[in-house]
Structures are given as structure tokens and as C-alpha cells.
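Below, in C-alpha cells: the form predicted alone, a single chain.
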Amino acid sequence: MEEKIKIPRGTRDFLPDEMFKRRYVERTIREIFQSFGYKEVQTPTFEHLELFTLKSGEEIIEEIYAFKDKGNRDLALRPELTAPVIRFYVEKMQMEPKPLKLFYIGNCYRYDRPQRGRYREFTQVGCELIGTDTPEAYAELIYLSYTILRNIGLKNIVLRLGNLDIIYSLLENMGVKKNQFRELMHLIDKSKFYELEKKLFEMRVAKSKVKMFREFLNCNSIEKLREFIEAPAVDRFREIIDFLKVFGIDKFEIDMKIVRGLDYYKGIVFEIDAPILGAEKQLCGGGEYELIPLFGGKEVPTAGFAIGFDRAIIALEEEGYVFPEQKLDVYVIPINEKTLKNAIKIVNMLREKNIIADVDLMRRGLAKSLKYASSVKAKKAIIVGPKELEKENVIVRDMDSGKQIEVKMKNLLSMIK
């Protein structure tokens, strides 16, 4: 006997009930984006490999699905959606009125070690704000990410804010050269603070300044930041935070250890966590970045964020969120073959009026059909019997209470609604 073909590692199948949950959350997210003036875009599932190596370096090849096509071109399944959307912008949207607010929901692929909340195929939700860098614009962007996670039903989320321009200004004051920033940012991103101190010593930074930098990374307020550095970036950070409060968010943490770990980020950066998920708690990450010139476009302010959709669903389940159930409004049951055509006409009429309806297609008996109607969570069953049809009536049964009444066909629609 041949072995069954199994699902590839790191991917998942979703049952109808799971897909109903996912589409329900997805629909809520779409509505929130649109209410903020964002418009949806879609890019190809695969792109030229260079798009991702330009953005993240050659080392990303180890982490993605890269391949040659039949024309010997180097392609890759998209590991994220920011680079494709910026490529799309440079190619076709540079002349659009600004600010440009774009959002997306799509599958991405990474050759990662599968674990809970981390898959090789996953759904990314995100957006890009192009053409404005005012403090109020960035405050609204952060507020949008927070609103999405709160409005899909998450109760316990933590917003953390950082600022790379402040870190860069302090490092320059310490005598660190710009071409050395990347290595230090990587160590901060990975929380390798012992190695960070060691590297600063190797860069001939004074012991007192290294100690000061460690204290700076633990700052949790604007006032404390000013004790370490006076720079325009601190004032700008303060402005964004003030606007964030205007938008209604006054619960957040300042965390200077947020660096996002990628060269193209700058200025404000932020993350949102769901503590209930433990080690894999991060749901959202974003901030200001600079990619457009790298892809051949004219420099313009850009910022955005990405939400791990799959992880957000897990967080909702962990918090005990009660998703709505997928239910049929009506299940139509013909008693015998003579009433089958009438039953089909009834179900068609209901569907035309946007009532979720199904009809027995297996010519089962009444008892089995009612059992099936119960199993698919139908709210009502319409029983189409020959005696009732003679009087132009049908029987409507409430599936929860079991009560049933005879209803005139002409009154059926208003009664169901």
C-alpha cells in the first residue's frame, strides 16, 4: 500500500470552522484599515530574489524559499510584504497624491524552524504610509496598529515605543562611527548585552560611556532620556507621544532596546506584545524606514507596520475570546421526491434575499435530515410536505426549542427574516 502524501512541514490545513474564524477577524481588520482611509493592494506571491537581498542582505537567502525558474531567473516566495509594496509604489504609484495609505493581507513564506506561532507559510497583515513624516501622522499609524489588535478582541496588549535616531545621536556622541552602527543594533536586537559592551570596548569607547549607554537602554521615560542626550530627535519623540495621547492612547512603555534589527529603519519604532503568548509574544512591529531610494525611487518619508495574523488568532484563543459560530439561517427539508422541486424553489428564493440557506441533497428521511440540520447549527428548518403544499403552506421548525408552526408560503420570507 502506498504511503499517504502528507502536508509539508511548517504549513497547515484549516477546517471550515477555523476558516470562518480567520475570515471573521480578517474582515474586521479590513474594515478598520478602510475606516482610517487606507486602500488595499496586492502583490505577486513570488518576486525577483534581488528585491529581498537588496533590503535585507544576502544572508536572507538562508531563511527564504529561493529558486530558479525555467528561464534561469532567480526568484523567491515573498518572506514579507513591505519590500513588494515599496517596489510596486516605485514602479507605478510615485505620482499618486500624498499621503498614500496602503494596506495588505497576504501569505508569506520563510524557511524557519516551525514552532507554535511561527510557521513556514503564514499570513501577514500590514500597511505602508508614504509621503508624510509629521508627528501626528506617525502617532495615527501607531494608534491604527493598536486599534486593530484591540478591536479584533484582544484584551491584554502592551505597546512599546523606541527611537533609533536618539540611539544613533548618542552613539555618535560616544565616538562610534556610522559604519559600526549595524553590528551594535544587531546585538541590541538579540538582547546580547554582554557582547554589546565587549564590542564597544573594542571600538575604544570609554568605560564610563559604555556604562552610561547601558543605563540609557533601560530608560523608560522622555524625562530620563533628556538626562543622557539633548537632541532634536528627543523633542520629536516627545511630539509623537503627545499626539498619541490625543488619539486616546496613554498606556505604553518607552523601550530604547527596540531597534527592529534591520538597517533601513530609523526614527520612531514600536512593537505590540500579547503577554499571554510568553516567549513568542510579539504581535506587531513597525516604524519609520527608508527603502524607496534603494529600489530606484525618489526619496519620500515612509513608515508602516506588520501584524502576525496567525499569532493574533492564537492570542485570541488563549485569552478565551468567543468567536461567532458559523450557522445556517435555514435548512430546507423535502419530505419526499414529490416535494423536492418545491424545496429547491424555496431555498433559491431565500438565497436571493441574502438568507444563508441549504437544502437536503441526499433524499434522506425527515429524522436524519433534522439531525443533520442540528449538526450544521441551522437556526430554523423548513419542512416541505405534500399535505402542507396542497394548502400552499410549509412547516417552520425552530431548531433550538423544537417548536414548529405551519406558515403560509406568501408569509414565509417575512417570518424567516
Contents of the next structure:
Amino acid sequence: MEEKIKIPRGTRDFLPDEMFKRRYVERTIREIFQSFGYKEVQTPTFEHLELFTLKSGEEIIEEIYAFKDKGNRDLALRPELTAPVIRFYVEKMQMEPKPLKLFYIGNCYRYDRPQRGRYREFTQVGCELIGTDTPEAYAELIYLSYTILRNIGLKNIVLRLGNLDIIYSLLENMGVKKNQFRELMHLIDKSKFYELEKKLFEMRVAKSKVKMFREFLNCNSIEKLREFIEAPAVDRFREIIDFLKVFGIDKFEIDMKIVRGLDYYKGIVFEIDAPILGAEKQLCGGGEYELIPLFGGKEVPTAGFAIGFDRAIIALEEEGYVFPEQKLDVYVIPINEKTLKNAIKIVNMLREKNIIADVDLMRRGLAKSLKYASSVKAKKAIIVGPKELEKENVIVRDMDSGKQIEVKMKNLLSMIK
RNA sequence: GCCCGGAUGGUGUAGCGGUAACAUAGGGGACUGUGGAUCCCCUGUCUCGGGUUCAAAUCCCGGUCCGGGCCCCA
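Based on the form predicted alone presented above, generate the structure block for the form predicted together with the RNA.
Okay, now the whole complex, with that chain kicking things off.
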């Protein structure tokens, strides 16, 4: 026997039921984005490799699916969607009226060790807000991400807010040079506080200041932040949080240890977790960033977020969310081959009226067909028999109750609705 | 890239050196006009490659894939 060709590592096939769930959640997400004035865009699955390596350093190339095409171009399957969307903006949308609100749903690719909630091909949902940096704009953005996760049905999610400008200001006050920020941020991100302190000592930061910085990272309120630093960034952070409350969110945590993985973030940053997911619990991450000048565009403020769609689905399942099922309104059953053509005409007519209808294509007996109708969850069966046809009637059977009535074919439509 | 645990019909499982089994799903029939019931029949399986053995689904080694945890995470 030939060896079966199997699905590649880290990828998934989706059964019809799973696809129905995914499309259902996608539809909800699209509607929410649109209700906030966002418009959907799509970019190619692959881009020039350079788009992703420009700002992110070289180590990450190991996680990128990169390849050369036949014209010897260096290309890459997109590992995320912010860079492609901003590339798109710089190429074609710079003159659009501001604020520009764009959203996307698309597959991304990373060569990673697969785990639950982590795949090599996965779906990211996200948006970019271009052209405004008012506190209300960022508050709305955060509120939007939170609303999406709540409205698709998640009950237990945790929003955490951080601010990179504040950390940078404090580091500057401590005498740390800008080109040293990156490696420090990396240590904060990994919660390697011992090494962080060591590094700060090496940078000749006074012991008392290092201790203070540690305490600063554990701040969980604006008031506490003010004990460490007075800077415009703190006031701005405060304003965003005030507007967030106006939008209706008052449950969140201040966490100065939030450091997004990419260098291009600045200012406000936020993450949303679903604790139920364990190790891979982060559902959403985003914030303010600066990427446009890097791609040669005229500098305007930008912020955005990305939601891990697959993880959101897993979290919903873990929480026991009941998804709707795909059902058939009507299953049309010809009693025998003589009534088959009539049955087909009936199913045609129903489909034209946007009724979800199917007809027996296996020339099965009535008993088997009814069994099939119930297994595909048809709400009603229409039985097309010769006796009734003589009177221009058919039988409509309610599959839940088992009750059936004989109706005139002309009145069929009204009986089904 | 590292550590641990797995892999048996489409799905869920039993067997743990000696005839591959059960449930369920799918197809047909009992029943040529009434479903979710019953009975019968059919289809279909040991992740792959080596090794040990008279004999391997079972033991050993390696690969692949899955799950859990690291690393990483745009």
C-alpha cells in the first residue's frame, strides 16, 4: 500500500462543524469592527522577506517561512499582519481621510514548536488605527479589542495595560542610554529580574535606583507610578485610562512589565489573557507603534492590536460556549423513482426562496431517508409520494414532533416558514 | 532547539510476546409509504523504518505526528 500523505506538522484541517463555528465567530468579529467604523483589508499571504526583517532583528528569521522564488526574490510567508498592512498603507492609502480604521482577518505562518493554541499556520484578527493619537482614540482601540472578545462570548478575560514611554522616561532619568533599552526590555519581558539588576549594575546605575526600578515595575496603579516619576507620559496614560472608563471598562490591571515583543512599540501597550488557556493564554496584544517612517511614509501616529483567533476559539470551547449548529430547513424525500423529478423541482423552488434545502440523491427508501434527515438535523421533511401528487399535494413532516400534514404544493412555502 | 507522555478501523477504546477485538459512525437488508428502536450482513485498523525472537500491535532503537511543559513568541 502507498504511504498516506499526511498533514504537515503544525497545520490543521477543519471539519465542517469546526468551519461553521469559525465562520460564525468571524462573522461576529467583522460586525463589531464595522460597528466601530473599521473597514476590512486584505494583503498577500507572502511578502518580501525584508518587510519582516527590517525592524525586528535577525534571530527571528529562524521563525519565518522564507524562500526564494523563481526570479530569485527573497520572499516570506507573513508571520504577522501589522507590517503588511502598514506597507499597504504607505503604498496606497496615505491620502485617505484620517483617522483611518483598518481591520483584517488572515492566516499567518511561523516556524515554531507546535503546542496547544500554537500552530505553524494560524489565523490572526487585528486592526490598525492610523492618523490619531488622542487618548480617546487609544481608549476606543482598547475598548474595541475587549468588546470583541466579550461579544464573541468569552466570560473570563483579563485586560492589562502598560506604558513603554513611562519606562523609557524612567530609564533615562536613571542615566541608561537609549541604545541599551532593548536588551533591558527583553529581560523584563522574560521576567529575568535578577539578570536585569545585574545588567543595570553593569551600566553603572546606582544600587538605590536599581531597587527603585524593581519596585516601579511592580506598580499596579497610576498613583503609585507618580511616586517614581512625574512625566507627560504618566499624565497621558492617566487620560487614556479615564477615557477607557468612559467607554465602559473599569476592570483592568496596570502592569508595567508588559513589553511587546517588537521594537517598534512605544507609548501605551496592552494585552488580554484568557487564564483558562494556561501556557498559551495570551489572546490579544497591541499598542501604539511607529512603523510608517521605516517603510518610507510620512510619519503619522499608529496603533493597533492583534487577536489570536484560534486561541479565542479554544478559549470559547474551554468555557463551554454553545455554538450554533448548521441545520437544514427542509429535506425532500421522493417515495420512489417516479416522484424523484417532482422532488427535485420542489427542492429547486425552495432554494430559490433562500430556504436551506436538500434532496435525497441516493434513491433510498423512506425509512432510511428519514433517518438521514434526522442525522443531518433537518427541521422538516417533505415527502413526495404518488398518491399525494395526484391531488397536487405533498406531506410536510415536522422532524421534532413527528407530526405531519398533507398540503397543496402551492401552499408549501407558507407551511415551511 | 530541549524534557516528559502518547499513537490500534472515520471516531472512541480493549489487547501489552502466540488467531487483532469491542463500541460507535458509514453503506445495504429484514421493512418496495414513515426517522432517532431492534436484528443481520458489508466496508474499514495496529504511525513509519530498522532490530531482538520460532513468533512483535506488544520488547529495543530511530524517525514522524499529537499532547503537556521549557525556549521562543511578531
